[in-house]
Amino acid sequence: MVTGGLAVSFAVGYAGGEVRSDVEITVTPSAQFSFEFSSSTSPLFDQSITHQIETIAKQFGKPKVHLKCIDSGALPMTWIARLTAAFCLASGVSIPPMVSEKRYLPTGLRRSRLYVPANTPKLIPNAPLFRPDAVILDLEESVHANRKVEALAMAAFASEMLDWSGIELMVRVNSGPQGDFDIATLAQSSVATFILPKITCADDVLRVDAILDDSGSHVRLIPLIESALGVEHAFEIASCSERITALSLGLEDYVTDIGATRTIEQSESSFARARVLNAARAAGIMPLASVFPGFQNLDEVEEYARQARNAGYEGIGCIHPNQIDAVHRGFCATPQELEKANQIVETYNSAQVSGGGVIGVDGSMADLPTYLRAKRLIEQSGGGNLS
């Protein structure tokens, strides 16, 4: 790119092969601004599609390009966001902020956080279908590097456009000058939380802050702790900023970082899952565990997950909807477990209102910490609401 022109031909979005819910617009030099398009739709929403083109190009001054667009049944919201993305990179501005007046409030609780990488538009208005604690939009590592201009319109547009309620939305930015742009643009949002990747120490965490406080943005973080640098910086991390609601641990970085191999056992990363959730503690955050890389073995998924909630941790990543029902089972106390629990929360508040102190039930004893877990569990079942 040049400033005052395009130099070269460039394309957002994919068309061909097995591609749906998606326009290619590829964008090349003219001497005044001209359209085409074919579309899997047509005729039925020609005239709608024209009206999308001509309406956003006026908004950026038509610049001198022509865009010849093949559209594979892309929605509304695909569309604005690839003209978007296409309209900026062909002038040479940066994606506009987008400001929402929408807040929504999640349930509190983060079993299953599901990864949806961000330029994949035909996955993104399902996710919310599958019931998962939280979506995240994957700006990083699911996003190849010369598409990223174009995947945060689409997670600007989604945030927008979509309905999120009952569900949290994070987004994992990128890191670096990129990151810096994804969190310029979503300040403003309806976004709630952002996944901050590669955090090795307190500062890379306070870097982002400022930049939230002086936009005046309300967005929670949750660093993402990738290396072995990450690990020994734990808690100075988690605790650095009002903003850290939780913090998680990416398990294939780190154990890479660390030169070894992830197995399912897990005892390469013992020391790190340990570290990180004890320094989430000691923070007064939630703790999150890494993704489980299966998504075919349900059986193992739910065992993952259950192993997680019994070492302290409170929600693992998901990378296919297919783990989330067995992501929740495994956070779910058992029948018997839930049964307990709840006599343990009944008879504790029952000693409090007559003043008595620690009590006994089914032959064991049950004081505050008892009831704390006893509680913390009914909650991870989906019996209360987190805050």
Second form
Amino acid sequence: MVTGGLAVSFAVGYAGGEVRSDVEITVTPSAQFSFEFSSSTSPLFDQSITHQIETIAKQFGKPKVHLKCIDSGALPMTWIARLTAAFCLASGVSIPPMVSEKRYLPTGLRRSRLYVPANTPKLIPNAPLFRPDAVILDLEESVHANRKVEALAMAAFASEMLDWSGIELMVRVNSGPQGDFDIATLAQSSVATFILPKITCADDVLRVDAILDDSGSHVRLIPLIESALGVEHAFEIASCSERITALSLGLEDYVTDIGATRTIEQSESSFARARVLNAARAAGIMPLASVFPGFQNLDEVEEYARQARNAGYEGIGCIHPNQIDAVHRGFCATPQELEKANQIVETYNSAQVSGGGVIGVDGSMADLPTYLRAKRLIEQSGGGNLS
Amino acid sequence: MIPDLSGFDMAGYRGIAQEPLRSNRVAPKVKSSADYPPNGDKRTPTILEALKKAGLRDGMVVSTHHHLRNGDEVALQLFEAIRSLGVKDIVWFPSAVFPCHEALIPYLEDGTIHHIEGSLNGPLGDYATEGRMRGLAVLRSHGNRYRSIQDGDVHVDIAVIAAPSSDYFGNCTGAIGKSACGGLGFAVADSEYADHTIVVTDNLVEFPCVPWQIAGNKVDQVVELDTIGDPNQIVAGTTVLTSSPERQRIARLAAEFVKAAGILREGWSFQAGAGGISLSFVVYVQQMMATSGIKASFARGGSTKYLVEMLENGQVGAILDGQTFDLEGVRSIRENPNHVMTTPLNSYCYHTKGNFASILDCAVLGATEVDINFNANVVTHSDGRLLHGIGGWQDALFSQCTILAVPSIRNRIPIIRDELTTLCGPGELIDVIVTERGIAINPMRQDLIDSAKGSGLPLKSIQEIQRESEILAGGKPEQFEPDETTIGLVTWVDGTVIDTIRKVSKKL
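Output the structure of the form predicted together with its partner chain; the preceding block shows the form predicted on its own.
Once more the chain from above appears, this time first in line as the rest of the complex follows.
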């Protein structure tokens, strides 16, 4: 976090070229507060923009700066976030904590988690339309190191100003000191879950857990294991806090860490995938597989999701909305599988009522584990956001 | 909603289907072969000499056509020649303008061109919107442009037709040559009715240029030029699908709607252009048709490689081609007898014995604004500035099911408005609005409402979509009052005026 008074000019947000739905605000020292703006929407929202700038400037005590705003159709959510970041940076203060009464009920499914760069406002408002089970506003790898503060402001206002009904809103926070700012700002927001990147041991999680406990936060945690060391400590990590709701594996970094190359067959990560999955199941939490890097060939995406499902994972990360339907198809049972699963559940339930023991379906044994697998398959296929 | 037309010698809009205002078409002048070389060689060395021979004088109406699209280099050479002759106040009557025509602004400013009668966009749109053009911009659809010539609203004195190949007699085609562009359909009306027609070409071929698209009997002179256009800007190598997930979603919802509504059935027909959403719509319906084995009887377009693929694999029986957008389209129109060049008379003209547009089962179009009664705007931005030509948009509204596939919000500006900035198409012809937030069916189409019910598609009222986009935008756009001065007239397919366009100050 930048601290101290404003000495030189700086800018937040982006303008020019192909940029849409954003506003670039250049902040320069000035004897008194003043502003100017040009907007691609002019004159249709000129009064609204003027009002918004004046209102937020007033909240910050009208700092002695001049704002030059170049608007390419930013939504009010973006204007507030950019102005807040500009005034905070100019005043040397942190982004104020976002305190929200809103609590969205997750569906319980995490088949698809759509990553959205938190500093690209154009991509955020429509993310829920693609019906992923979860949206991850990413503050970490997709955000340039110099733009962390404005991205945090964007995540905070997006969490509050958009409707996330039916979707688990996650934020991938940064690691280290910036991560602490991220967590402090969003701990009381409507964000349901923090993804904690680059977790190597339980202490990494417990430190965050303590911060959240101190603030009385409701936010749950998903540690992201992305290193050989993290894989070695997988169970210890998975079981260290009751806030942990799932364990995820980040293969891009992991594969680099072990000196391998990521392949479509995934043999290089078979150990890590098995270890993380086993640790999650042993800790009683949900195992989540890594992102699939391609989004053109949707058959490959579906196959990757199906393999993850067959291995015991309950979801994968998505880097593009196009992947979501394919992922959901991959996690759906085939009609034959679904028929058999229904048969198992029905037969098992009947046997429980009648006091019968181990039963057979289609020539195979159907015991408690078989029943539980069948039940999960039905849930993954029929609940949530099937397209 | 009839605009105030006091001071203009034009009739106001009377409804979508009224009797023609005139009972006879105009007749072009009778010409005699005695006035043309017996050996058929109509070549003149330069445009300048051709214009002199044509009797060019101040105030004449001179037409060109847009089949060379943004690669057109004829209009500039033409007006340079006109300027060098010292002729003033020409009314330029193009079938459409493109950004490359920004280079003609100096000719408007020095009085060579008096005004442009046609749809305007880009820098020329700004020029007109800011009130800098002397005459009115009269906006017409492709079908209405044809109608305006045949009904006599516009008398073309000299037509200049850019032909990618021509022989010395004037038989010409757009299907071959280094500047090949596909069909020359937009120029046909001018060749039929203009007093004088000049074909310019950069590929003079031996007589006869066969198969010709425009017959040399309609041509007075042929001028050979070094170039008529930039091939890279005339047609795209390949037309590119939209990469925007939101636009892909709109296209997919539109495709799923036509399937759910029972429009996509054996023998159906459709029109979709080369815009990002339309192109993706074609790809989605192609996949659906491949899965179900359904075949379309014909498709209208803007032909692209995607339509050509469907034609060649038997999914579409014929392409009735208004213009050709990519190299595959050009190849196909040259090689495939079922890929047919059409003229605006065939496809769109309202004052004729029926046209293809109303036969279409479905047309997928765009819009800049839609109001809550499904009326729509396609020519101006919400700030009043001229943004697009009408093209074939108004004409295609007569399809059996017209779908406007549009984002609900564009850079903060909600598309669904209480009131349009400019009315171009009446809501009674617009059946469905597909946005990324949901699908709104016109309450007048209970049949479509019934057939899409239970489909699982996100069906919403148009007011719901409006409300959602206004919440995102932070409210309704603010009212602004344009200048009193009228700078353009938007005409309906029958030539009546459906709305006026007023001057807007220059954007700072």
